[in-house]
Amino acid sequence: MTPLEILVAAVTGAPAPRIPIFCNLLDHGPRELGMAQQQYYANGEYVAAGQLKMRERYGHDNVWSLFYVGKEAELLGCNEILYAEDGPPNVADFVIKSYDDVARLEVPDDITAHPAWTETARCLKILKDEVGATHPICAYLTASTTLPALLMGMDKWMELLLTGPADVRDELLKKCSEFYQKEVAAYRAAGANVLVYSTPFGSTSFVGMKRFKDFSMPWMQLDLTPGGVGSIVYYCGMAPFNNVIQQVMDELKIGVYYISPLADLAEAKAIIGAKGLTCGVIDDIKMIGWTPEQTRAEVKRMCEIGMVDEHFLFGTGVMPLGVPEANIHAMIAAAFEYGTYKRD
C-alpha cells in the first residue's frame, strides 16, 4: 500500500500493514538544500525539493506545502517578513495598526491570482506531480479565529477581542473567516489533501470553556461549514483539547484530531475511538534533549496505547531545528517497527 492508501485506511478502519508516519519538517529545509531562508522561501520549487529530499532521507509517509504561517499574511497585504536563520520567518510589519485598518482590510477575490500565491502553486504542482497519487500532501490553514493575530499582532487582538468595539471585532473575523473559505477552496484545488485547520482558539487551555461555546465554536462552523470538513485536521497548536473533542465531533463532524502531546492519549483515543482517526504526537521539544533510546522508548509507549482498536497515526509537532538528526531517524525507524500491526 501506498503511504496515502495507509492514511486513508487509518481513516475508514480498512486493513493496513501499518500505521500513518508523519513528521513535520518545515524549517529544515533551507538547511537541507543549503540555502539561507531568504532565498530558500522565495522559490516554491525550492520548498518543493527541499519536503521531497527530507522525505526521502528519514523515509516518512507527508510532505508539506507550507512555506511559513506568515504567508497567509502575504496575501492579505503583508509585505515585510523578518527571517531568522534558527527559527521559521515571521511577519515583521502588521497589516493592520488601527481599528480603522480593518475596515480598509480586503479579502481577494481569488487568491490564487495574488502574487503571494504564486510560489505556493508552484510549490503544489510540483509536489502534485511528483508524489499526490502516493503521498499526504499537507497544507496548513489559520482559522478565522487566530487569524488576526497575523495581521494585528496577539497582543493588539487580544485587546480587541476581550474589550475592543464589537463590531470592529466581528468585521474582522467575517473577513477572516472569508479568507479562509477560500483558501482552503484554493489549496484543496491545488492538490493538497490533509488540510490542517490551526485554530488554537479551539482549545479552553487557551480561552477556557464558556468563550469556546460561546465564541470559538460559532466562529469554527461558519469557517468550515461552506466547504466542508473533509480531510481537515483538527489542531490547536500544542494545546490539549481533549475536553472538547466529543463537542467538536457532535458539531463539526471532523474526524481527524492532532493530539496534544501534553494531553492524555489514552483518554483522547477513547473518546475518538472508531469514529475518527486519533493523531498521536511526540513531545518534539523534549526530543531536543533526549537520546535515541529514550526516543525509541517514546515512540513504542504512544503506539501501544494508539495502536488498539487502529484508526491511529503518529506525529510530530513542529521539530525544532535542535532535534538531533540522529533522534529523528531513531523516531522513524522506531515508529516503522512499532506501528507495524501484526496480522494473522
Contents of the next structure:
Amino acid sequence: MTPLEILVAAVTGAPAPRIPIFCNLLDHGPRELGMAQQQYYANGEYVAAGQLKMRERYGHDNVWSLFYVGKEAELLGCNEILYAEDGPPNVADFVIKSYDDVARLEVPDDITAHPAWTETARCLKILKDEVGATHPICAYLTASTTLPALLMGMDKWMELLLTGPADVRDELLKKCSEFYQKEVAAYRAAGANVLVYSTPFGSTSFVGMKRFKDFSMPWMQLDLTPGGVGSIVYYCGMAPFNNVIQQVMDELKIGVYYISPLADLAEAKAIIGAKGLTCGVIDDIKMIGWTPEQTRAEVKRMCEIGMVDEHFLFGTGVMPLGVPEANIHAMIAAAFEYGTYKRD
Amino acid sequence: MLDSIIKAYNEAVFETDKEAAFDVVNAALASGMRAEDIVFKIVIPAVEEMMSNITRDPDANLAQHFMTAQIASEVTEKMLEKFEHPPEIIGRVVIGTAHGDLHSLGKRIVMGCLKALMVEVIDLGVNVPAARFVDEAVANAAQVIAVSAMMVHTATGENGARGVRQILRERGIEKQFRIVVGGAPYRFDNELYKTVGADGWAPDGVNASRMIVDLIKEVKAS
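With the form predicted alone done, generate the form predicted together with the partner chain in the same format.
After this comes the whole thing, all chains and molecules, with the earlier chain placed first.
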C-alpha cells in the first residue's frame, strides 16, 4: 500500500500493514538545501525540493505545502516578514494597526491570482506531480477565530475579542472566514489532500467552555460548512482539546484529531474510537534533550496506547531545528517498528 | 459589606467582565471605601485568588489570564490616582520578549498582574537583544529580568535568556539579578528553563507574577 492508501485505511478502518507516520519538517528545508531562509522561501521549487529531499532522507509519509504561517498574512496585505536562521519566519508588520484598518482589510476575490500565492502554487504543482498519487500533501489553514492574531497580534486580538466593539470584531471575523473558505478551496484545487485546520480558539485552553460554545463553534461552522470537512484535521496549535472532541464530532462532523502532547492520549482515543482518526503527537520540544533511546521509548508508549482498535496516526508538532538528527531517525524507525500491525 | 464587594468583584474577574468589575469598584468608591482599600483588600486578593483558581481549575484559560491582568492593571491605575500617599513599591522588573520574537501577549499578562501587585515594570517591548535586558536591569536597579519567548529558537537561542545569563556572568553581576522565563516552549518541557540558565518559570502569566514577587524578595534579602 502507498502512504496515501495507508492514511485512508487508518481513517476508514480498512486493514493496513502499519499506521501512517507524519513528521512535520518545515524549518529544516533551508538547511537541507544549504540556503538562507529568505532565498529558500522566495521560490516554491526550493520548498518542494526541500520537502521531497527530507521525506527521502527520513522516510516519513507526508510532505508540506506550507512555507511558514505568516504566508496567510501576506495574502491579506502583510509586506514584512522577519526571517531567522534558527527558527520559523514571523510576521513583522501587522496589517491591522487600528480598528479603522478592519474596514480597509480586503480579502482578494481570487486568492490564486494574488502574487503571494504564486510560489505556493508552484510548490504544490511539483509536490502533486511527484508524490500526489502516493503520499499525503499537507496544507495549513488558519481558522477565522485565529487568523486575526496574524493580522494584528495576539494581544490586540484578545483585546478586541474580549473588550472591543462587537461590530468591528464581527466584521473582521466575517472577512477571515471568507478568506478561509477561499483558501481551502484553492488548496483543494491545487492538490493538497490533508487540510490542517488550525483553530487554537477551538480549545478551552484559550477560551472557557461558554465562549467555546457561543463564539468558537459558530465561527468554525461558518468556516467549514461551505466547503465541507473532507480531509480536514482538527488542530488547536498544540493546545489540548479532549473535552470538546465529542462536541466537535457531533456538530462539525470532523473525523481527524491532532491531539496535543499535553493531553491524555488514551482519553482522546477512547472518545474518538472507530468514529474517526486519532493522531498521537510526540512532544518534539522534549526531543531536543532526549537520547534516541528515550525517543524510541516514547514512540513505543504512544503506539501501544493508540493502535488498539486501529484508527491511529503517529505525528509530530512542528519539529524544532534543535532536535538532533539521530532522534528524528530514531523516532521514525521506532514508528515503523512499533506502528506495524501484527496480523494472523 | 466588604465580603459582598469582594465576591462581586471576583465573579466579574472570573467571568472576564471588565465592565462589571468597574461597576463594583465604582459602587465601592461611592459608598465611601478608600482607593487604598480597594487595591489592597479587593484587587490584589482577587489576583491571588485567580492564581489559585488557575492551578486547580481545568477550565482556566488564556482569556481569563488576559482579563485578570487587564482588569487588575486598569483598576489599580485608576485607584492610584486617588491614593493619599504613593504606595510602597515592592521592587522592579525589566521585561521583554527575546530577540527575534514578536509575541507580546504573555508579557502583557505578566505586566498587568505585576502592576497590581505594586511592582514597578520596565517594559522593553519585543525583539529585545540580550545585552539590552542587562543594560536596562542595571540602569533601573531591577531585581528581576523577565524574558518571554513563544518559539523554541527564541527560548533556547543565544540571544534569549541564555545570552542574558552569559552577559551577567561576564560582567560579574550575576548575583544581583534573577532571570525568569515564560512562553509556550517551557510548557512542553518543564525543565527547559534550567537549560537556558533561568532561575524560574511559570506555566501562565498570572502565576508568573507571584514567582517574580518571590524572587524580588529573595534578591532584596540577599
